[in-house]
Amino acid sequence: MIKDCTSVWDSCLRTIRRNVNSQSFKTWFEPIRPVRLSNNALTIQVPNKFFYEWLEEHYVSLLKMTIRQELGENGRLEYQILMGAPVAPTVAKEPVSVRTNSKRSGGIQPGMIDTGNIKNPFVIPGIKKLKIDPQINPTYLFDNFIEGDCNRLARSAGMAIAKKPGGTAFNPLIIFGDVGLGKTHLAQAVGNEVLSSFPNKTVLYVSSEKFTNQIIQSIKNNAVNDFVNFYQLIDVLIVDDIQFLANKTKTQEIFFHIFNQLHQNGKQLILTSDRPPKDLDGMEERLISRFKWGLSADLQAPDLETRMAILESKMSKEGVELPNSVTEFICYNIKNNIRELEGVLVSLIAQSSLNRREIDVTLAKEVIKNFVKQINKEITVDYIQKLVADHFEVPVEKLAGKTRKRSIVIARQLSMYLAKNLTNKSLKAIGENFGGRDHSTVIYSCKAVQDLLDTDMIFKDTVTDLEKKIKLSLNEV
């Protein structure tokens, strides 16, 4: 059989899914193209130079093992490097205008730009030589800001940028997702990092409703050219919230221009948004495709160990310590929100300090009530399903099927005990949501894993983990 590029990627996909997790597939592996196989060598084609280095950095030998598995000892793999983003002109080391003034008597100090005449939207006009307050919060660092699956490319690409603002394919960045998933903590982990290595950089953080309204502002004094002046001398913009641009015809048209000019001088820009470029509905198709120029990286849900290493964060830095059964009921219970964390922690603080009660899951439970709107569910087979098929990481539908793949087989008849065990579904019933299976199967089942459980001390280790999961998530601890 005569082999091609697709398939033979597709052969090393089916390898490499199986030694890493869900979310580092979909992140490394999910983008890259096969391009051609030629004399035992296949292209395979990569976003960036960044995306080509990390694969190289984390995951050259389980690529060199598969390509030899498929292509035999002389297999060779090679990259091809996307190259459709505009390349950023060479990064000056100083702003032309700060070059050009600095003779003047005295000087202008590192962090500070002569505005002349040009008018800073954020102080009191008429103020000259000025040092511009980069208005970002100065404990957003990445030493707090918690890495895990969910965030690592976003994280990663935000401190490629800050040892070399302007100077990465990475212009601009966009970090996108949900609300409360660190996006703007992210960005300004970014200035603050620019902020300490680069101090002649000019920093500066704005929310697109600030900016929108000093545009309104410009737009009233007839001051829009000395705006856009002003903007245009920024070494990193950050921009929060570019959705709420959406439809505000002039502010796009100004924000157009400072874009093209500051990305022209290879000075770096920093956008979030609660969504990718593409779904950014009521903007121009011109800033659209220039948003695409450089990586778009989305922040996504963090998991559970992520969720519990954030909160342990917090609580140092709060110089707190809670009973681990707290700990993991909170981070079972909020899920998709890191502020919220933070909120139930603050709370849980300020009842024990002000009612003089421990601190123990009857506090835990009646606090998470007022971030979470039910906690109190009823355990379901399908819940049980997904959560057992998730750990396994197969499919939930093929439980109901007949496939008799071990970890299929080990997941379904799992599924069947605990669904037993934890529900007070009858033998029957718990069948039907197998693929209408007999009762006499779950019977069978429920006796295969109690003597995995009998015989093999890690199966017991992850059977107890997953009871507890439920348990605690579903709020019967």
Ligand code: ADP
Contents of the next structure:
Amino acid sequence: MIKDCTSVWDSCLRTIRRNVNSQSFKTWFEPIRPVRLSNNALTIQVPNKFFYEWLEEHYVSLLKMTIRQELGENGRLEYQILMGAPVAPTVAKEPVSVRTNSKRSGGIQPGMIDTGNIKNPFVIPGIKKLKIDPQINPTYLFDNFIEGDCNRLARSAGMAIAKKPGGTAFNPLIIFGDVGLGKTHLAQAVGNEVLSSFPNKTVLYVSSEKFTNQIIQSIKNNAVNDFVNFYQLIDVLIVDDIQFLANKTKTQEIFFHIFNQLHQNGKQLILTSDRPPKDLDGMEERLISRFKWGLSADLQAPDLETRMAILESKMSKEGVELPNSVTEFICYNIKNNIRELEGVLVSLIAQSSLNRREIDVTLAKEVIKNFVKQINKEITVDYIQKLVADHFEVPVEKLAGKTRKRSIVIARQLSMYLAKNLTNKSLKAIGENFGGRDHSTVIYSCKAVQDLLDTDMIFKDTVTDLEKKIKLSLNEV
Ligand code: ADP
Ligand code: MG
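Show the other one: the form predicted together with this ligand, since we just had the form predicted on its own.
Following is the full complex, with the preceding chain placed first.
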């Protein structure tokens, strides 16, 4: 059978899909187009150089393996990079009630704005030629935005954009995630980076509330055109928390217009939201479909290691040192909100200096009570599974599955063993937590772990360590 590039690439995609998560698949593999197949070399087209570099950095072994599987030992992969900035999809002519004066905005240098005719809500008064105040917090930088699995994609996309605002496939970049996970920090880090690398570029950060209020004002003052024209001057526009635009029809209409103009002119848009674009209820479909042009990258709750790294970086910024037991205690208990993590640290420092108390786990516990409704009181099987899975770097859901892979079997058996010793759950209840296994499997696992403990010192240390961590979450140490 003669193979053609499309069918070869399609089979590659099937393998790749099984090996990467769906977000990565969508982001990095779906946009690739097979171009040709000759002499065992498959040429694929990627949207830009960054894309190519990302694939080579993160997926080179997977790609190699896949290509060999399809084309044999001598199979090769070649890239073709689509040159230049991504072509903006053609914008359908939508009826909008605002009119822009492109001639006017086109003649003005980015960064320096002649405010003669344009009402600029952000100008710093007092100088004749005015520069837009970017409204950015200068301390939100990439340097102090700790990288972890929870934010890798969004952070890298942000860095790529900062190098080439408007010139990557990530336009718009939508950063979404729960409150306190760093959306504002990351979006502003891009802004700060652009400002330092491209001093002539105009960057503007605006919250959705402020944006809405400005629109209401401009409608009142009959100055919507000025408002829109002002926004045409921005090179990098950051709009924070766009979920607040929901159900605000007029605001959305004007935003849609600004969005299109900026996008068409190769300007960068960065939006944040507390949910993925598709779940933005009360948002016009045409806006949501625009959001899909770029990249939606989520920020997840950081894992323990990342929380520790973040806390440590905040500590060194504050110039404080805490005992390890305290930082661990804080990070075990504050899981879903980085702002709270910082809040606990600040309160601890304040409490300790006001009341002249040493910072220890007891004080940390008192402080944390004000932040979380309930500190973990009970060790759960879920918690044990999570901790053990993290330790062995296996996906936690595999513990309930059927995989017989060695690392997973060990993690599974050890979790059962720890559940039996550290919770008061019955063998039957424990088995149910592992995909409905019966109590004899739990007994068998405990026995297997015990045998290993008796013979393998390294394993024994690992288990002691894990037990300590689990108990620490209860403040029992
Ligand atoms: P959001 O906008 O998602 O609600 P923020 O950007 O306001 O969250 O972040 C909350 C706090 O957590 C900020 O002080 C921010 O500096 C900090 N933060 C979030 N993510 C990180 C990170 N990866 N590294 C360091 N600090 C972070
Ligand atoms: Mg925010």
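C-alpha atoms forming the largest set that superposes within 1.5 Å between two forms make up the rigid core. Worth saying up front: this structure is predicted, and the values here are computed from it rather than measured. Numbering follows the first chain given and starts at 1.
Relative to the superposed rigid core, the position of the CA of Leu287 differs between these two forms by less than 2 Å. In this overlay on the rigid core, Ile384 has a C-alpha that sits 2 Å or more away from its partner position between these two forms. Relative to the superposed core, Gly266 undergoes a C-alpha shift smaller than 2 Å between these two forms.
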